[in-house]
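Given as structure tokens, the chain that follows is alone and in the form predicted alone.
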Amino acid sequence: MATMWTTRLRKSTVEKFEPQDILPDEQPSYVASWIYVFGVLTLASLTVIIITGLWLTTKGVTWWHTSSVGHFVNSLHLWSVELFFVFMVVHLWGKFWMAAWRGRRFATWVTGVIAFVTSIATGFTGYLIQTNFDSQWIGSQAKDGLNAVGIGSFFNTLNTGQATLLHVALLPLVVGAITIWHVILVRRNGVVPPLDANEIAGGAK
């Protein structure tokens, strides 16, 4: 029945994909610009946080203090976030010029937004529980300006256990989530053209 919620749900999530939005095989010439690989880029790091981030999980919040191969794993969590926000900042900012809202792609570029919002949350939750003097002096600075905005009540810097059950199971799931969204719509939209660009219909939506 169309009033069904799975039938509505269909209708406006799968019916509206071709198999051509989902893997194309092709794509508009100004795609081969550098500013279009920074979205890639962005996810390769992203998976590499993730994969990382498990192996951590598994083995504890303290396991990089007394393993040398944690201490490697650890390393590589690091550098792939560093990474992820030089690449995700270069791609809003590049997408920011070109206006990508552009062309029905409003949500495109909100979901974005929120998306690089929220790993600021998780990577700041992140560096509090390295359980080192690091989080430690990144703790206390920052409990003073939580607590100064009202927020001090919700979330205590100093307790390394709410900061592991954000960092660990809440937030990456709402990155996640948001990402997968923002991949969906931009397979769904198209890559925003140049703004010297011309939209050709069969090309970029």
The other form holds:
Amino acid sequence: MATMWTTRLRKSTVEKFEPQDILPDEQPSYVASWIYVFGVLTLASLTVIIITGLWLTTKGVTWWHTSSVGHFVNSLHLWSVELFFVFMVVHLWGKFWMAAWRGRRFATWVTGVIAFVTSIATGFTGYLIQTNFDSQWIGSQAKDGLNAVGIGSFFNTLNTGQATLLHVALLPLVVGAITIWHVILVRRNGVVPPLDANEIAGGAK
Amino acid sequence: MSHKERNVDLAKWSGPKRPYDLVKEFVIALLVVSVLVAGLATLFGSPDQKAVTLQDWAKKAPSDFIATTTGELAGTTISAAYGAPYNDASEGLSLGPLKLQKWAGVTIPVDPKYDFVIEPLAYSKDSAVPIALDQWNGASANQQLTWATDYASAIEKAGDSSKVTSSNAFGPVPAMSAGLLALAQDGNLDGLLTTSDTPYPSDFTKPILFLADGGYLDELGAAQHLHGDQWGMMNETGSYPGQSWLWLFSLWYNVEPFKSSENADAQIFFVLFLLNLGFIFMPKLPFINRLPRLIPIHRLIWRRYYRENNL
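Could you output the structure for the form predicted in complex with the partner chain, given that the previous block was the form predicted alone?
Full complex below, order starting with the chain above.
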């Protein structure tokens, strides 16, 4: 049985988690700072980005130029992205000063950085598909950087169709998957304890 | 990190705990963010400066349009001399011995002389254009280059294409340029450059490359503080925050040696690649990974914990 792929997958995934670990209703006493809020604020912003993005997607890339509702939804999308990055940057800085990679949490750090970088790529493609002057300018300027290192031969910033599909399909899938992975790692490994916690009661079993 | 500390980090916390409602926290965060976003969207909206068309360019800056068209015929514009991914006109940028641009190959073929000028002219209703095209096609490459180069020089000298005295020395180039200008002013060129491959266009490579070869788009960009030396990479039109998260990318374009380097695009991409690698592997970097201990901001973050434990 242990050689079955299904068994192996179950053992390496769902059996790794206790229900209490997935959705805990208590946290170590040290989890008491405003800095912890920025992770969940980032997730909340991502949720608003996805909802407003889906709304825009159902109407098409040029809808917002001709509809006041569309323009408002576009504004919601824009500002949720702006807040998303603000919250994520504060979250990242917080985790840096907490040395949050300690104790098998290196992968949590790496997935967080990759989520940040892929979010930048996703935001960039969003600017390319606005179908206005900003798109023209950003596409025209950015192509030189991408072409200079060969990426432009595969990703054409002036091809709105390609940028649209990357923005609404592939990149959100990557950002979504890496974010879920990041959250799973946080849940599995728990919140990093304070520096020097080994020297006081509760730190060691 | 000491062995003792590593064990502690891996261990499940056995110290005091406190109730923590993750779901409630998320719902409240979602409500707060939603209200903030709605407020910002209502107060500030979002920028939407209309896209520039070739028709706008031809009407508002006809001399620039004519000069650019002539430059395409002379092979002197940015896109005519670009290299990969559009053509083989140059090797493009490189990173030392790494010719990444060239190696990636020509995957988006664009021949500016034919794609932007000669092909669209087939749709011109100006009776002088077919005669001019015959003359152009019947001439040698050297003759074509001489005509186009001489006309480009005459425009530059006169400062405006309308002030250039007509001369046989320019061959059919003035008629071809004027024909393309008329096509653009009528609004036909925008469609011709996007629908040559399919009547359902989603690729605007050709019109934007042509537009960017001229000076008109550049002036519009400068007016909107979008140039590289205006930190334009992270700006957008109007007074909006733009892609402020690109500040580290934008920074290098404003400092030497990159600022004056012809290879800046490739070099800065490489620098950013290294910085991103450093970002990913920051926990493994000597000294950097000690900074959280050396600068004790963690004392502030966990101040309650340290206070309660007399640390």
